[in-house]
Amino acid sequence: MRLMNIGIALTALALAGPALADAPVALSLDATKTEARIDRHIFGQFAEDLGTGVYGGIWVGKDSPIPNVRGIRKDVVAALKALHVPVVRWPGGCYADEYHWQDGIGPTAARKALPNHAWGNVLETNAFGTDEFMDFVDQIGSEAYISANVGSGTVKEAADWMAYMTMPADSYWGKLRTANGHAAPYKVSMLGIGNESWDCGGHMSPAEYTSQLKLYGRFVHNYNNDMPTQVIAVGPGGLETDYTEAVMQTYKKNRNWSWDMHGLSLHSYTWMAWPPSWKATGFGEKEYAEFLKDTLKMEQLIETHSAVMNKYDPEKRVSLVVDEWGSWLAPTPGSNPSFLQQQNSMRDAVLAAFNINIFARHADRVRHTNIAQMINVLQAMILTDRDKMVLTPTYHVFKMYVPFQDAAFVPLSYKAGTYKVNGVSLPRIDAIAAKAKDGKIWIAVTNVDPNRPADIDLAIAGMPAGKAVGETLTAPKFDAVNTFDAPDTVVPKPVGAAIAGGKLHMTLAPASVTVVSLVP
């Protein structure tokens, strides 16, 4: 009898254990309480003249059999338009500080074909230059973020470039632009004063860089009043605060009517070790967890540099601009290692959601970011191979998050729980909420755990919610990818969600990203 009771008790504990472990995650929000606007520019993109990111990814030439408009791929344009890309950074990256803009204007046959010293010494034809980039940005409905050459260029060269892009048609530079096919001045949304000046941009000390920043800020002018240009200064590439301190001190003490700045750049990749050697596919659960753990350092980076910025700019006028971020993994086997081509898995989708959520939670200071990069390079949105194109899991995350652009951040209360494997601990779920201009509430929830589904109970206050509509991105395995032969392995699908008793109920698949809207 006693043995039977022990057996019954053990059975009961065995049944209760998983039930307790898998208890629904409770979240709550009040739709009437909103905070900073999630600036649409945090969903910015980056297209460096690197590998096949531009040539083959964006530009195929006007005579290509691949369908194009003035040399720019139609399929890529259509895919990017669906993302509502707010801004594109070009021409670099490290390449920016070796780029001389006049090599890339005028008749294509007369342009200089030169080695790309920054990325493998491959021949850069300069067929894709300023006018082609501005055409591309216009075709996808985006804005231009131009990186000026500080490392090997001059203040005059950058000033002439801005004049070429923004002066009226009857000016000297406007006439040259008109002769090259575009009479109307271009709109330059952002101007980066150099790139990684502490390293590939000239290995400058903070004092050396700030002396250049003041000159470029003073003499490089935007002449197109239809779009003011934000000036972005070079900032840190890690936790070191010397550049942040120097640039913000310069901003506070020396800024006057003659020069200004609006953003401080921060670069941070998820790569685990240098040179990047972690596999993009075929990795195990431990590598899945460790890599995602590493990307969470973004939170500490933002908090560290925001604290320094707050000393000099408590009004938060200057944005922390994370204009290079994403996963940097081992090159695709058989590819040119200088081209930084890598596959893009479900792990990258979770990584993208993690970072976007961090940016949103710091929307009062982080108002602009650029994932690296847009096509065929690093954590790309799109992969191409001649006439073929495939959308990556990261692309789908960006598309699912479109409703968060310019929406107001709504605080979410929840206990994330813990996912553990081989000594690595991560939050089991990660979530944000926002209120769009039309009043809809949007929820994004990531289930980090690749083994267990997560039941969600979200208590909703401050609005009547009749139904929830949304989609989820998941995959058969956490290292699953989309290929040219199997492009739909990782694609969003409708998510089952129900509202009852003022609560949203849904079950999230393992290793998934889910976005839903609450509809009255």
Ligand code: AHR
Second form
Amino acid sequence: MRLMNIGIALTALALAGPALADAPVALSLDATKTEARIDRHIFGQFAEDLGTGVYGGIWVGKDSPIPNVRGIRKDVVAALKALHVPVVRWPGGCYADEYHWQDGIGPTAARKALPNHAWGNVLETNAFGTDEFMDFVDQIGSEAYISANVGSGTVKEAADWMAYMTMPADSYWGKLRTANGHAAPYKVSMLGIGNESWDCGGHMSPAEYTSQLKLYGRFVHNYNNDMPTQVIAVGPGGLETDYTEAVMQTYKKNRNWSWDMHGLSLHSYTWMAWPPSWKATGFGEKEYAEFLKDTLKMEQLIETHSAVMNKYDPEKRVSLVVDEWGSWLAPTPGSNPSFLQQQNSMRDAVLAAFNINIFARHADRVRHTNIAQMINVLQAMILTDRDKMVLTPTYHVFKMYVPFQDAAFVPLSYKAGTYKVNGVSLPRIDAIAAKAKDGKIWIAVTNVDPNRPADIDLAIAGMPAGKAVGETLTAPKFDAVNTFDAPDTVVPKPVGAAIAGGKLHMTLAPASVTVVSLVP
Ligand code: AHR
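Follow the form predicted on its own with the form predicted together with this ligand, if you could.
Once more the chain from above appears, this time first in line as the rest of the complex follows.
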């Protein structure tokens, strides 16, 4: 990796716009002090059967001219492998509570083609079912998070699904799975009991939901001892705590030998107002700042619901699972509005970094999240159009943050300063640090201000370090995007700096995300 020398850095800054004289932001860390592990599952993804998220984005079919392995796109698999995706949630979302798994197994030609009622009633072949999802997860080296149908399904249907996936090959369900091409039991690392049961999942009261939770928790079994399944209950979708209270109370008071749960789901999108109409590109600085301000509500949501969870589970055994988060913007002009297709800009990259940093700071309670959604839907990693594929700025942030997976959080002290525009105030910088399993210290720092570079001075104690090396992601403008014709507008560039007298000095470009490791 090439170190960006000071001359090049200064030229880059001169090109970046007028640099106002600001005092450097002082940060400090002690490499010997570590806190909670940043569970790799906080970098999880969500792939709902929605629009072209699955059909087109993952699945092209075995006979497609688009290069594929057993119907699954090779280019998408290669790109996702580089992200070390820890877990993928499927089949929904709202679709999960309309999905009947037996429609999607067996010979493809015999599967039921049905309208996707949750997302635009488009006719779907069900060619991508359980076995194809498991193949996909295996190809990218990830784990499966299955959302069971509580809204329009039954306990028996969900129990049979888990049996199909996890029973031994010589059992009734194992024989059926073997006949469909997979003798070995699958591993299901997470099982969601319903989705947004307070809304599209059946509009249930908290009490109605908790009675379902106990039944599904009791009778839907995992039979594969090689992978214990974590059960995730439906939780809140905002600041209201009624679901959190009811589910955690049920966990505390009614949990016995017969059922258990390991996670409580929280859903929170950044959309400003419903229906989402904020532009994905072609917006001004005010919209840049207001949208980012809105995403910071994640901190309050986590703190509010963690406080309730602490009452019932002070040992923090149950994880707060943010299994839907990200930006929800106006659909790409000309696209089917039910497909939730949107472009992804440098603002989304900053938004992703903000949220990941919040999750890392709450790593003791937040041990799993899923950004919505992986391909072609909402804040995607990847956009595809037939044989074309492009990686988004959000993809690059997730790739740059890979070293934080399972690393130990290292407290970083700093005064962030303020970036202000049109009465909106945001922290000028946002940063986290962590110690990876190999002992390396990693720093991620975002310069939120789209106008001014930020000088940082990081004092490092507890380790010898000679330089910092890594990558920085920035763009000609905060609304810049990658397109099929111009895929490299927002891509990370190598960056580095010397460390002298135990201090790292770096200049961060306006609206940028930088991840570096400290090395001798
Ligand atoms: O991600 C899109 C939708 O948002 C999901 O299907 C639903 O759970 C949420 O409301």
